[in-house]
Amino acid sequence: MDAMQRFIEAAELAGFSVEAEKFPDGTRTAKDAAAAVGCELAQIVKSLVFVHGESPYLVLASGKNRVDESLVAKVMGVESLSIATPDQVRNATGFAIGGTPPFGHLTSIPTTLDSDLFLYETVWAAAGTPDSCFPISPQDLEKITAAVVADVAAA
């Protein structure tokens, strides 16, 4: 089984229908999504780990935005934040960098959610793969996971 198949049963164990597309081109970065896609590059959620120690936290981001780690520290209550290595990447959510899906992982990852992201009716997100997407409304993806929403965004 791939890793977008893996990722649409997870969705439907968590009550969430998911109807992921394939993108010949890519999706590995925002800006390939955003061009796949055929949307704002600010409507492209970007899945990002970072790391307390050995404790992984997901950041949901616009994709227009660059994180700032210590805004989201300071929301998820922890000292600083750095950024996953692929490895710890793979092994908190079972998935690859550039195929994250926001939700449907190996484990339960405390996680921000961008409130740019609240900006648009749609957004759309990786599903497991580095050429796959969904469309997903805010409200929805903050309600499957458990998000805390905040700007995330560098100044």
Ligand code: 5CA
Given for the second form:
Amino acid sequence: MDAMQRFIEAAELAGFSVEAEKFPDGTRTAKDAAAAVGCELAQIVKSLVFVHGESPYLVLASGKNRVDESLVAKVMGVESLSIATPDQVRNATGFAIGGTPPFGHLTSIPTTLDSDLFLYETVWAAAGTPDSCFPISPQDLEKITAAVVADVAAA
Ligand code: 5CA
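Counterpart to the form predicted on its own, namely the form predicted in complex with the ligand:
Below is the entire complex, every chain and molecule, led by the chain shown above.
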């Protein structure tokens, strides 16, 4: 089973029916994904894993934003956060960088959701592989991930 199928099944267990699309040109970065989907960069959901010690924290950020990790640390109530290594991303989520989906992970990860995503009815996130995305409303993303909604963009 490929990682997209694995994500679709995990999402189903969480009660969300994913309509994933494959994009042969690739969706590894937010820029690639926006070009493939034909949407604004700001509508792409970047699923970024940070760590405090060994504990993972997930940030679902608008594709146009650079995340200020000190803002996220404040929201999550930890002293500091740093970007996870590729191994840490895989261990926490079960997926590789470039395909990490926003939920359906191996472990339950405290999540912060970028308030800028609420400017759109539909946003697009990775579906487990670096060549797939799926559409979802920011409201559903918030519900499924039990996220804290916050301003996370660096000025
Ligand atoms: N599929 C696309 C759009 S949905 C995607 O997954 N974009 S992303 O932004 O969520 O994933 C790429 C991100 O992975 C980069 O923004 C970067 O923060 C992170 N990343 C890339 N390489 C590394 C690395 N070597 N170590 C840690 N993080 C990395």
